[in-house]
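Here we start with a single chain on its own, the form predicted on its own, put down as structure tokens.
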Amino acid sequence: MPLITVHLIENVFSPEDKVEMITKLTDTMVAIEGEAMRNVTWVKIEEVPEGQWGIGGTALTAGLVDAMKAG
């Protein structure tokens, strides 16, 4: 049984975004392994509190991630 774990910074993605991630990640696994994998593919979203995940020496916040997405 595949288990796909996604780590996200809290307050960046909406509940609707997370549902879309779960659906599309499951669909991707099914595209690779076949339809029989749909009912046994698990997707788990884990959210990390803002400021407790860093990149390049900078603690990330939702606002910083939003600014990065905007370019």
Contents of the next structure:
Protein chains: 6
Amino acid sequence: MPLITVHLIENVFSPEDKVEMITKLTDTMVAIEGEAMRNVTWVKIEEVPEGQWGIGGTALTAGLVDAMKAG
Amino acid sequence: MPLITVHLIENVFSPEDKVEMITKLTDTMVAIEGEAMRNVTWVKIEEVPEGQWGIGGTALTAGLVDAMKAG
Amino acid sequence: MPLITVHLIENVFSPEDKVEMITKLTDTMVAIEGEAMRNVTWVKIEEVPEGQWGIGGTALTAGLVDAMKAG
Amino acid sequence: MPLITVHLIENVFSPEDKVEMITKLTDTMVAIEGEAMRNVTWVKIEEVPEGQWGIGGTALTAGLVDAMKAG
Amino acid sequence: MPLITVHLIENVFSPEDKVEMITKLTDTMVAIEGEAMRNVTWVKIEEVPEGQWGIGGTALTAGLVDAMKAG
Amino acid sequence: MPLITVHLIENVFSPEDKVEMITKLTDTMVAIEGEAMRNVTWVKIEEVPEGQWGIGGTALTAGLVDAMKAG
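Which structure goes with the form predicted in complex with another copy of the chain, now that we have seen the form predicted on its own?
Okay, now the whole complex, with that chain kicking things off.
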């Protein structure tokens, strides 16, 4: 039953990052709920195109997010 | 008012399958709620790319889903 | 994998209606995708309180929806 | 905290329309909640492909929506 | 077709605030898309209980949000 | 930007479990994306009432989920 949906901006994370998110978010959830729930723990990742996600009214690009990641 | 959202994995269902989902899920819903509600019954289908949907921590491909469909 | 989410307004449908939605929407989906997919076909129903769903800017009450249902 | 998600059909709105939606929906929300909330007000736009959004069981194309917009 | 979903934390906004959100977000959207689209412009507001929305790992209460609103 | 939404069935997890989900899912995500992204990493938990979530057409109760958790 637990369903985890992750929304990201496109072109920020690599396919490897996304596989890691699925694996590790599932493991984190299973550590809380119990191993017996693993098979009904779903994680799906949905990406929003650059320019279609605004914070405070400013539409983000992958470049802006990369700059945020750099700190 | 009823809003039905269907999440699928990309490359598993054909355009014809998706039209059939819209038509038949609407009909099913209208059979319960009454014909007068048809025009405010919406169905939208959102597809998640292969590799971005995990069950139990395993990211699904269309090939894996096809194997599941084959039983 | 198929995930069906139904959004309704609270106080319009009975518990029996909602069980019927879960059963029949699942059956409709399985008829399209194949019986082997039944166990990974999920339906969840989320209800929005009266007054928190607007159509054309008018917030709906259960009474307004009942009037719509009456045609 | 306020999160606004806008679902549209693809190929109906231009990139400029979508930037305008992000800017103006944020401004509208901030006018209600107060300027101090601007930085935690998020707007994301998700587009559904043509043919994957049905109203009353009819799958919409961008052409159909354009005809609706023309009134 | 445009569907706007607003997620808020419970106990922060009054019923009047929420009606104002429905009215003004609809008007903002209609100003961009054209008056002919008003009847298919939907806004729904979903509230998340206090303690179930985290920013940076901190679960928010209505009190914390009120403090943020105060600037 | 990363937004994590967790859907659960009501009456299965305690308030402490839910705080742990917010904290640990955030930490897991930040470990992948980098510490600089912590403040824009949001987790929200939405609960679906018992009887409104079906797997394979069977509506789940908290009791059924507890039995699943027991393995």
